[in-house]
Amino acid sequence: MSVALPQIHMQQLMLRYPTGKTAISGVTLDIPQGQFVYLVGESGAGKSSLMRMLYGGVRPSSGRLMVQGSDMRRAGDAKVRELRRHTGIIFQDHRLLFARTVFENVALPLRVQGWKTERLVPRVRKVLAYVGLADRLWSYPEALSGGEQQRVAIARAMTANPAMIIADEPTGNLDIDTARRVLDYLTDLNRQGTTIIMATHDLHLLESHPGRVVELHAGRLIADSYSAQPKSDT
């Protein structure tokens, strides 16, 4: 029986900047398609530089990271590209595009990757319906509140149907409910076969959404493990 490889292979990877500033030290870690993975640590222990790594945004200064079969460190620019067609990237900070249309923001990841108006114009409707902003589609990102904001990010990275989503700090303007609904789309899915990587800060989400919990600690993996299921009640 063959054993699938991980989707993310990590073996003693290494980020060292220009400025001096060594950003991950000696990671090792393999992830598995289909798992939701939280990345946590104090400010500035090298979650972000992990994120930008595995979407290409920085490259490895050493050791060895394999992301969806591509190795990170010798992909050439069309190889990223490619790659970051099939990752959904959701931004603390939304990015968002604010002198274009919600309808506008959600779609152009399919104009990329090229879709026809007849097949993209169903399709942004559809993920705006899933995160309940059906009637916001000619909204600007501006009139909308930072919850609205946020699902709208989410359903901009997961439009083109990614086999993964790296989520950075989703979660960390947002008010508790509407960080939990938040987390009910990521869950969502993730149980459909999505892979989520999600740094944040909210510690206290792990105890209603629980995953893979690892933890760094000034560039190095200090802990892996599984938050608890959540008990039901009886």
Given for the second form:
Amino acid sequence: MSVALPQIHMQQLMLRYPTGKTAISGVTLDIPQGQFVYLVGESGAGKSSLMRMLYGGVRPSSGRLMVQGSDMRRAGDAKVRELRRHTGIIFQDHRLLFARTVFENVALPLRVQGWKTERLVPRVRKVLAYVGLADRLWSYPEALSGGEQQRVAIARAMTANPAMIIADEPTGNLDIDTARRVLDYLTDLNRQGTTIIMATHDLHLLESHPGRVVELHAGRLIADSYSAQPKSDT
Amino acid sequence: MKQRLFHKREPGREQIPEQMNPRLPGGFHLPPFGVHQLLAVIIVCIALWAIGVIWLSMQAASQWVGSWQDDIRIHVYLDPQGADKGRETALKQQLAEIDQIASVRRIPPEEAARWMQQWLKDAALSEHELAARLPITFELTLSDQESEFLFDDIRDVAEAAGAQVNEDEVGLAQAHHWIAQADYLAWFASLILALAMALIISNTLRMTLLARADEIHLMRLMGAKEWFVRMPFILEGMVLGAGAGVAAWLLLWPMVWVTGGWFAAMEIDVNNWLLLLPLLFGGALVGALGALVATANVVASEAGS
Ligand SMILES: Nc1ncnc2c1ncn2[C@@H]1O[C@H](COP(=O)(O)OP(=O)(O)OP(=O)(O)O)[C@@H](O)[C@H]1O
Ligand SMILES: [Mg+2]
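Moving from the form predicted alone to the form predicted in complex with the partner chain:
Then the entire complex follows, led off by the chain already shown.
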């Protein structure tokens, strides 16, 4: 439903938290629509901080950040809201609502966007069928395995058909095989045109699921596989 | 929506138990009702009941002064024995000079006699005879009966001229004055109670809000509009308040029945129906106010992540 380009443009981007900690400094980076980008770097390198800026969770302190045509330093509430509606977020700790069923968790983004029940129910069923959880609609997340929970999180992130998905270590606490399955879904979505930006520590995933690798170190950009081979793709 | 979900079962799929219909958050969906909410309703109901009692009493009191409400007249009597025309006009003039007296009217003896006759129906007195015996009566129309020394002034003037003031009427006029004051008090008490109720509802909702902080945060990250996040809580506040209002109104009926006989003797007829809508909407308003206060805090605590 979105026609906005998820073109991300960063120039001399800097983020300093109110505590005085500079999490990101001097990052210049462009991400065209439809790319699969791995964000790697040691713990505390600033991966999460960078992603937070992409959906307006925090505002850049200086530099330039354009996301889907919005200047994130100046974007008003309405702009940020609009952007978030076209962005799927997957958290490392998946952040499913344990008081709600799988169905309700996945339906949440659609509810937020005001979808009518008649449209919403088939869409949620379809998305859950896609991640192989069609028979767990009315389970509570508690009753699911870690891998299944992460798949619910993916379903929730993709249900509103976002132009880009931001995934912060979505395979953080999964074994290799389960992690690969989760990645299969993301690469499949990417093939359908969704931009994926994923922070990870699991470098071995790159072998089976190649993509552009952007490496951060202490808040600075130190390596980018895209600039080395500009036509890289999945 | 229930029907659809239930009938849309596909063969081979897990059966969908009916009670598992999705309870989707946000918008016009009410959060669940718990024991805290019930307690809040009870407390708010008691407070609203107290407000109801106050206003019922006000109703009774203002009926008690009844017809004196609109224009209050005080009568001053001058004994016709030994009263000459000069004293009479001097008295009339002095009375008229008091600021808060709008007009002074000398009631013609015939009118007074006729009135007397009507009042003492079967007393077979001749109108003429009666007229001669009745005191000279001045009827004072007051423009402002709330003035502090007005009645003392009237008494002073009357006494100086050897006339008498109808003290029963003065008493009623003063009662009216005090009831007007009590009106302010009633408003004040209602306001204080309303604030307390808003606070109670706001605290109850804050507990629900805290329990749902994750959900609220997530909805914001998904681009939820502010009203969408707040609406369930505002609705809940309104439902709590309105429910307490209706409960309080129902609990006013026993009061009305108990005092009914006593009031009937005083020709007072309080109307509890008048209080239904004010209690209902007042409760809902107070509830919405509490919800706004409660959700405002959550709005302010929007942070990163
Ligand atoms: N809300 C915050 N307030 C202050 N400082 C923060 C905040 N969030 C992160 N930081 C700091 O910013 C730096 C970068 O943190 P960030 O979470 O972006 O790292 P990361 O690369 O995601 O690490 P990890 O791989 O462990 O998740 C860290 O030094 C961290 O302490
Ligand atoms: Mg992180």
